[in-house]
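Below, in structure tokens: the form predicted on its own, a single chain.
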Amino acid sequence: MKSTTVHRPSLLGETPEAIQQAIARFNQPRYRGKQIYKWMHLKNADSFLEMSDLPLAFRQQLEAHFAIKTLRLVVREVSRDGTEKYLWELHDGLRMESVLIPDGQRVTLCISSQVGCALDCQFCATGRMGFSRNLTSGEIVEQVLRAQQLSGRRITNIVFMGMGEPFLNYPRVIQAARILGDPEGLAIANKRITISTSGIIPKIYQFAREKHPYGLAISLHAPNQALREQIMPLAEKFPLDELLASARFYVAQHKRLRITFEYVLLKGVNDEPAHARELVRILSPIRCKLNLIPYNDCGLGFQAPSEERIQKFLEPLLRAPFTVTVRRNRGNDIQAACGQLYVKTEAKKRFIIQPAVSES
């Protein structure tokens, strides 16, 4: 059910410029808009009062016409090994999810970009969903921002790999990004934050160009354009060749970084060891990872292959140019993939999870 609170607009997620424009009805000086900006981002302000630095009347008028947090914790779930998953209703009543992934003193958060998807990835639970809308660059801080309270942790890490394509909501995942890594908003070092994408070609052009300082990682799936099509359909649109001719580009255009490529595997699909021997060919001229994730099943009629299977598939990687990686999963006990807290709440299966804190 949709919530019938009334929606005060909010300022997290703005630029301190935007902020100042936003207050200027209020005639304060032009440095209250950065003023405001970092205690939102980099001292987690939950209320306007908090600010003590601003005068008690422009506090209470803020407080009147703004926001400031606008999520609402629907469910948090924790796993065995440590890892949370927290699924959002934000202020139209739509909901969205984030995954926490303690290890060690690095502590990273999978955020979402957008309100279910449009790609219908065949594997994934997200895409189950169909797509609602963009978040905002507010919404999308916000996750990180209320992880970091929830679970008493430091985020060190950020991955755009949530619910969603980033590429697709790009003006406001960049602005997102930019606050995530500025100095005086979440402070988090830029080389920490990583945007996925599942093949938005242009927009990965467009990225290069820009030269931005965060992570690239394309979510490869396939190592041939007829099997890619058959499990991302968005594989017809912009296809393999293609796809490649950009992550060429983007290394091209960075110099000492280079790119991730995510490889989850499916049984049967996708992990004979020809598919791992085409994958060392078309990567090998890239300056690369590659990221093999076994599937966490999210009940679509797909299966992880079992470790000997992994391990058949690995033999021809050996010979690699390039690292490869494999990311053993996490929070299985509590389906962690995204799309899945979402689609189990929807469908109001029975299943075992740690209330959410009542937030009067």
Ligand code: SAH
The other form holds:
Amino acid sequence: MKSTTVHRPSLLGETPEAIQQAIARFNQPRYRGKQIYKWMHLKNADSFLEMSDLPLAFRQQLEAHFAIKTLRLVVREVSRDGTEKYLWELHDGLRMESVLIPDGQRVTLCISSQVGCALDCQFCATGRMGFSRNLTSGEIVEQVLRAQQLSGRRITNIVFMGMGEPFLNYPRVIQAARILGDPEGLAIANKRITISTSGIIPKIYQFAREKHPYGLAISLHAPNQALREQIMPLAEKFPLDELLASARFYVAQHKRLRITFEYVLLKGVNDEPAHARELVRILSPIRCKLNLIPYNDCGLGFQAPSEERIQKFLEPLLRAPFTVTVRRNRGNDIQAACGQLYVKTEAKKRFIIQPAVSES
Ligand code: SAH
Ligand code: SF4
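Switch from the form predicted on its own to the form predicted in complex with S-adenosyl-L-homocysteine (SAH) and give that structure.
Every chain and every other molecule in the complex is listed next, the one we just looked at coming first.
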């Protein structure tokens, strides 16, 4: 059901200085911006009326002009392994998702940066939806506050690996990361905030030049240009050799950092030992980590390789000078894994939902 209330701008994605500017017309002292910011981020206020150290008339003015939280929780699903998936409805009726993945002391939230995605990677459910719109910085930050509230757990890690391409929503994603990492706010450690891009090269350069302290992951998925173009249409515009050059530039800018390459394993497509050998060749000159992700089936015609094929793929990589990890699937029973977002609730009619491939 679409929301019928008038949409008031949210202050949740704004810095204390920007809040101060937004409230300038109410002639309040200069420290109000920071006070409001702390109420929202440290005390998780749901309404301006709760902000008890602000004058009552001013609280009412704020309530009339601005919003804090604007997401409506449509579905919360909890997996047998503790993974939680939240489906949110935005003020304009569009929907997007976040996934919470507890792992011992570490609690990771996978957040969305856009509704849908324009990049059309062949294996990705979000890509199949097409692009609707960018999320605001407030809508990005709110996913974290609300997940924390709902799960009762403190989120320690953030990955921009939900719906959308973060680097096609660059300023809002960076602003949200800044707010999430702010020591005077939620204070999530900057190095535990990771942005994943499919390879928007000019933005990788910008991100490197601006020396942001957040982690960067590049979705590689193929070891050569021809194959990459087949499964990721954006590779035509952003070729592999230029992408690798931008990755080298990034690590050169950050003396101690590594870059992460993600590689989704698609049976019979990019999972031959020859592909692994190509990976060793192209990635060896880069200070990096390679994260292999067995494909999460979402009915798009691709499959995950068997455990045996994965082991064969790993063999050439044993001699690589970089670290290689294989990601374990989480939240299979609620379709909460990478690339599966939205499939169950929204695209039910368009996709055949198949059980995720089990790992032995
Ligand atoms: N648009 C960004 C971030 C969101 S996708 C990007 O592409 O990097 C996060 C990761 O999940 C990407 O590496 C993406 O390629 C991968 N992914 C997409 N669909 C998947 C699927 N069905 N199974 C496994 N990984 C998938
Ligand atoms: Fe978009 Fe990332 Fe999905 Fe590709 S993998 S369609 S870039 S969300």
